Each structure stands twice: as structure tokens, then as C-alpha cells.
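There is one chain below, alone, in C-alpha cells, taken in the form predicted on its own.
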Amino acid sequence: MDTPSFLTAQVLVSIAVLVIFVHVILGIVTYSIYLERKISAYIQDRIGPNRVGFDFGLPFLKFLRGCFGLGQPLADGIKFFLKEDYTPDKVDKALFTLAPMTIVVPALIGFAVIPWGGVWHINQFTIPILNWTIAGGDVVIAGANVNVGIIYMLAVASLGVYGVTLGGWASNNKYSFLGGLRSTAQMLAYEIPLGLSLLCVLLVTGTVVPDGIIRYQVEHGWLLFAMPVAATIFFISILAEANRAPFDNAEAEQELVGGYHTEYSSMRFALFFLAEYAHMTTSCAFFALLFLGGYHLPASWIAGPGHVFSPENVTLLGVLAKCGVYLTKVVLLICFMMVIRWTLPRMRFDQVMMMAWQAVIPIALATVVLTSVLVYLDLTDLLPMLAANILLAGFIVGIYPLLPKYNPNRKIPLYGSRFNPVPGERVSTRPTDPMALEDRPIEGTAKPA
């Protein structure tokens, strides 16, 4: 039987990568919940999950009890499956059901064009059952080896807003609706600096092929060091796009009960959170691709040229090593996002929007102009780019105090208050009880003899 013309080594590898990495992404998403709990516990001086193991209450699995709480994500999943899937009466049932799928699908297909392991050289082989002979050659370890990979990722990332908007609208709840509006406005605002910072990378590398961007960084150094301003803007934008703190106003509990997913329960509720972590994973993979060299690890000073992490190594061992490097970078970036969440307070919605339109977008435009000038002058090496970015950052810091200020939370003078006392009156807010003024009220402040 003749081998079908469409069946090539690249097609088979792409199918295998899609099947494998869907499960890898789902595994990362699952244990991101565990990492979130553990990191928040360490920051708050707690222990976090440390009881749920994999013993399932069975005596012969007693040795799997505890396991540092690694069974917690499984327990959470079982809990969501067993919860009642409740649908309120007044919702738009079709859109109410469609919204969780609409938000989780773009998050799970964005990784398709990422070259996780670089290039693998396959020799010619035969499929015994069908007697098909597949020609060998170099194949890219990606779900879809397309020439417009970066454009695809940008297009897919912009679809996530539809799930949030549909969930807020279909719930027929004013709090959900406000959360959906907030998320829509925020995502539209921060897609502009995200695209502009991406444009800086494309101007320097001159390609929209993901593997081409990685190979450029292998030769010229990681773009994180050459363009730190663009990298910072891109990271801020992916935080806002994923609705992560301090940009999680769409689900602010103090104001909106639960935000756009207030009316959801059971697995439909869980899908919104799975989509958030899937967006984080895909966004971190995108960031690592653009600014951290993707699968590249500068180990030539240890192993010499052609080492296992270099693009020139096209063996299976090299592919597995580069996949491990890429996934390690992704997990570390996810942990960094979690540290930011549990370190910085949530910004108000007006602050989020003012930051986008009055700070991040103008800086992104300035970065694009600066990068264009450097590309025109052929000054795209590491040192000229880094020096130009430092000068731009210094200019921004220097001009900020000179810009007009608008404070919507200015204190209103209230006659007789501590901020507007009666003429001749001195307001003191210190305690007057001597015990309250002591640093050591029991032992006393005097040093021991």
C-alpha cells in the first residue's frame, strides 16, 4: 500500500506532541493549584496542604499517606465533581453553559505552536501493520509547525475575553455583569502594550517563526537582557490578560461577590479557574519563548559547542533535555506570578485602567520607536540595546515627577477633624495611657542591671 502524501514525519510528531503536551499542560495546571496554596502559605508563615496523600483510606496504601499534601489537587477535583451543578432560573442557559468552554478552549490550544524541544532528526522508518514507509528528516517538536506561529498565539490569546464576557452577561446578575465589563475593558487595554512589546521582539529578530526567535537568542543572547523594558511591559500585560493579581478586579470579592463566575458551581465553576491557570501556563511559555531563549540553556562554557541544550543537537536525548529546560522556565515563571499575587495588593479598577492608558501604553510606544531606530541604525547587539533601554528607563523615572498629577482620593476637608482642626487646636492621635506607650509593658523598658 502506498504511503499517503500528507503523512510525513512532521505530521506524526506534531500529533504526538499535541497529545502529550495537552496532558503535560493539564498536569501543570493541576499542580499550579498546589503551588499556589504552598507559596501563599510560606509567605503567610503557614504550612499549607500537608495531609492529603494517595492512600485513599486503604490500609495497604498507608505508605502514601501525607506525601507533602500532593493529593490535594485530586481532592479538589473530586469535590468539584461531586458538587451540585446548579443553574439559576433567569440565566441564558445556552450561553451560561457555553461560557466556561469558551474560556478554557483558547487557553488549551495556544501552546500548539511552541517548539518545546527544538528540532529532532528522525531516520526513515516503516509502520509494520500498514506497510507504510515514512521518510525521515528534521522535524520541529511542536503541535503545529507553521510560519505564522507568533500571530497564531496572539490571535488565540485575544479569544479568552469572550468566555469572561459571556459568563458575566449570561448569568443575569449585576455583579457578574460588572465583572465581565471590567475584564473586557482590562483585556482590551492591556492587549495594546502586549502587542507593542511583541512588535519590539519581531523588529529585532526579523521573523514570526517561534523557532527562529529562539535561534536568534542563541546567537545574540536572551532578549530579556537586551530589552528589559519590553520584557517588563509584556509580563505586566500577561498578568492583566490572565486576570491575575494585582489585576484581578473582575472577581474582586469585596465589591463583586465573586465576579463573572458568581452564579457558577461544580465543574463549570472549576473550568474558570482551570482556564486561569492554563492561561498562565501558555503566557509563561510565550514569555520564555520571546525573552528567555525558549529551550536554550547557555551551557556551552560547561559542555562546549553542540551541547545537549543547543539547537544543533538534534538527538532524542537533546529533545528531552530541551523540553525539560523549557518546562522548568515555565514553572519558575508561574511561581513568580504567584509570588506577585501574594505580595502586592489588588489595584482599584480605575488605577488599573489609568496605569494602562497613561503609563504602560505610552512607554510601550516609546519602546517601539526606540527599537525601530536601533534596528535602522543596525545597533541590535546586546550592549547597545541594553544601554538604550537603561536610558529610556532613566528618562521615564526622571520625567514622572514632572507630569501633572490627578488624585481622585484627595481628602475632603472636614472642619474639626484631625486633617482640618479648629484654629488654635492641636490634634494628637497618640495614646495617653502610659501602659500603651511602653514597648515592653510587662518587663518595662529599662535595661536589666
Contents of the next structure:
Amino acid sequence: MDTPSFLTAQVLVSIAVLVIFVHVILGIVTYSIYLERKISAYIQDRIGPNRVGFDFGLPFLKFLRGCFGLGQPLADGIKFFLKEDYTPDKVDKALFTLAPMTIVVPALIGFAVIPWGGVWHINQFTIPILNWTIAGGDVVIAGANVNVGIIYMLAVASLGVYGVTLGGWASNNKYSFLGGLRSTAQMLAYEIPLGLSLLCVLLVTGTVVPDGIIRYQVEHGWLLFAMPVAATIFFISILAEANRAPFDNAEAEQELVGGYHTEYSSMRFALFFLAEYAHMTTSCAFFALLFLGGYHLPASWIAGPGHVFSPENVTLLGVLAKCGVYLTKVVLLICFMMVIRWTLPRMRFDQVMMMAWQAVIPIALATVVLTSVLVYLDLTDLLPMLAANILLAGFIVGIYPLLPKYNPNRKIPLYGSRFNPVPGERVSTRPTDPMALEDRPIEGTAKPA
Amino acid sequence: MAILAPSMFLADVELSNYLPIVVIVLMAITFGIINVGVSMLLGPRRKGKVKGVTYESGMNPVGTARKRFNVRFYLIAVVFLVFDVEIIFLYPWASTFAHLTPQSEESLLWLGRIMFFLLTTVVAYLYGWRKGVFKFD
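Can you now output the form predicted in complex with its partner chain? The one shown was the form predicted on its own.
Every component of the complex follows; first up is the chain already shown.
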């Protein structure tokens, strides 16, 4: 039988990579919840989960008891399956069930274009029973080697908004609705700086193909050092896109209970969290791809040219080593996000939105203009780019005091209260003072100024 | 293997490479359906009159959540559309601009056009700012 024409080595390898990396991503997701609990515990001087091992209560598995609490994600997962999946009476039942699925699909398909291990040279091989011969060649170790590349990532990232909106709307709960609205507005607002800072990378590298971007960085150095302003904006935007602290307003417990997933329980609730962590993982992978050189490690001065971490190494060993480097970078970035979460206080919603529209977007636009002028002048090397970025950052810091101030926390005067005396009025707050006991200004004490 | 030029990647248009994306979308949808389905099957089911009441911090719920909401969210969505469409137009330009000869006349023309395009957006942005779209208090 003839080999179907669409079945190239690239397609087969891509599907294999997808099947493997879906599990890798889900593994990272479940264990990043454990990691988050551990990191928060150490930040707060606690121990964190340390009881659940893999012994399942069986005497002959006693030696697996404990294990630093590594069994915790497994126990959590089983518990999620076994809890009641309750649908409250007033909800829109179809959308209520659909929302968790809508949010988990974009979270899981986003990583498809990431080139985890660079290029692998595959020899011609034959599929045994069907007797199909597959021609060999160079294949990219990515879920899908498509030429839209990065644009696919942007398209998928935008889809994440729908699940949030649907979840908030379908719950028919005021907390959920407000939380959903907030998240939607925030995710929309931060998608613009995300796209603009990505644009800077595309301008310099001149390609939208992920592997091309990594190869550019192998030649010219990591873009984090060449364009720190764009990298910072991108990182802020992915924090906001994934609804992570300090931008996790949807989950502001004090005001909105759980945000858009207030009414959810059991696995449908878990899917929202899974989507958040999967989104984090994918975003970190894209940050590593765009600014940290992807799978590249500058190790040629140790291991010589053609070492396992360089893109020229197309052996299986090189591919595995590069996958390891890439995943290490992703996990370190996730840890960094977690440290941010447990270090910074949550921003208020109006602060988040004003930061997006009045600070991050103008700076991102300025970065795009700067980068395109630098590309025109052919100054895209590390040092001129870095100098221009530092100049831009200095300009922003310098111009900040000159901008018109707008204070949303201004005190609204409420005349008659002792905290807002009429001009010229005498106010005393001493506990024994009759005026303080009265808790209002005593009439007739106001003197004309 | 020599380092492949980015243009080589761009020339590589093969529709079969999109097949894995179909596969991963199907996998993700199946993942969602199976997870929700299994927890529906395994979990207990107990209905209750008070249990089904909308959660409102333990109070009896007042009215419905399908109410009018702040018009600012609508404005944000409209302004987002303006910016997002603008950015989409910039991508094809960005991925080809680097391939032009730097400091040539053609390159300057491309740069000037896009700067004008950005300027129109900046005008829209300033208009929105003056109108108070970006104010939150």
C-alpha cells in the first residue's frame, strides 16, 4: 500500500511530541500546585504539605510514606473526582457546564508551536504492519511546525477570555458576574501590550517561526539583554493574562469570594485552576522562547562547538538535552511567578486597569517605535539595543513627574464630619474633649478664615 | 547542518503540518469532556432546596445577577478592538521589515507608512484619554 502523502516524518514526530508534551504539561501543572504550596510555605516560614506519600495506606508500601508530600497532587486529583459536581438551581445549565471546557481547551492547545528540542535528523524508516515508508530528513521537535508560528499563540491566548466570561455569566451570581467582568476587562487590556512587545521581537528577528527566533538568539545573544523593556512588559502582560498575582483581581477573596468560579465545585472547579496553571506554563514557555533563547544554553566555551545544547546538534541526545534545558527554564520562570505572587500585595482593580491603559500600553507603543527605528538604522546588535532601551527607560522615569497627576484616592469632603472640618473650623480628637465625644464639630466654633 | 535562514522557514508551506493542531484540539476537548463526565458519574448527588440557592455570603439572595453593569467595561472592549485590529495589521509588516535593506529608500517608505498608521492610533488613544475612557475610580 502507498504511503499517504500527508504522513510525513514531521507530522508523525509532531503528533508524538504532542502526546508526550500534553502529559508533561499536565504533570508540570499538577506539581506546580504542590510547588506553589511549598514555596508559599517557605516564604511564610511554614513547612507546607509533607504528609501524603505513595503508600496508599498499604503496609507493604510503608517505605513510600511521606516522600516530602509528593503524593499530594494525586490525592487532590482523586478528591476532585469524588466530590459532588453540584449545579445550582438558577444557573444557565448548558453554559455552566460548557465554561470549564471552554477555558481548558485553549490552555491545553497553546503550547503546540513551541520548539522544545530544536531540530532532529531522522533517518528513513518503515511503519511495520502497514508497510509505509516514511522519508527521513530534518524535523522540528514541536507540536506543530506551522509557518504562522507565534501568531497561533496569540490567537489561542485570546480564546482564554471566553471561558472566564461564560463562567461568570452562566453562574447567575453577583460575585461570579463581577469577577468575570473584571477578568475579561483585564485580559483584554493586557493583550495589547502582550502583542506590542511580541512585535518588537518579530521586528528584530524578522520571522514568526519559533525555531527561527531561537536561532536568531543563538547567533545574536538572548533578547532579554537586548530589549529588557519589551521583556518586562511581556512578563507583566503574561502575569495579567494568566490572572496571576499581583493581578488576580478575579479571585479577590475579600470582595468577590472566588470570582468567576464561586459557584463551581468538583472537577469543573478544578478545570479552572488547571487552566490557570496550564496558561502559566505556556506563557512561561513563550517567554523563554522569545527572550531567554528557548532551548539554547551558551555552553560552547565549555563543550566546544556542536555540543548537545547547540541547534546544530541534531542527534537524539541533543534533542533530549535541549528539551531538558527548555523545561528547566520554564520551571524556573514558574517559580519566579510564584515568588512574585507571595511577595507582592494584590493591586486594586482600578490600579490594574489604569496601569494597563495609562502606563504599559504607551510604553509598549514607544518600544515598538524605538525598535522599528533601530531596525531601520540597522542597529539591532546587543549593545545599541541595550543602550537605546536604557535611554527609553531613563526617559520614562524622567518624564514621569511631569505628567499630570490623577489621584483616585482623593478624599471626598463630607462637611459636618470631624474629619473634614469646614475651612477655619477647630477640631479636636482628644478623647476627653467634648467636641471629640460629640463626634461632630460643635456649632458656632467655626471662625471665618 | 548550517543555520537555516528565516526565509527558508517561511517558504515551508505545507498544509499537512496543520494536522497535529487538529489532533491536539480534539485531545483537549476530549480531556475536558472526560474530566467533567467522570466527576459527574463518580460524585454523590444530593439535591436540596437551600443547597441550590445562589451563594451570596449566606444571605438570602437579593434579585438576580443579570443586571446592568458599568458602561466602562463596554468602552474598554471597544477600545480593545481598535488596538487589537491595529496590532494585527502590524504583524505582517514586522516580520518582513527586517528583510529590507537597512537605510534604503524603500525601507524608509515602509517605516514612514507604519509610523503614520501608528500615529492615527495614537490620536485615537489621546481622544479616548481626553474622553475619560481610561479613568477608573
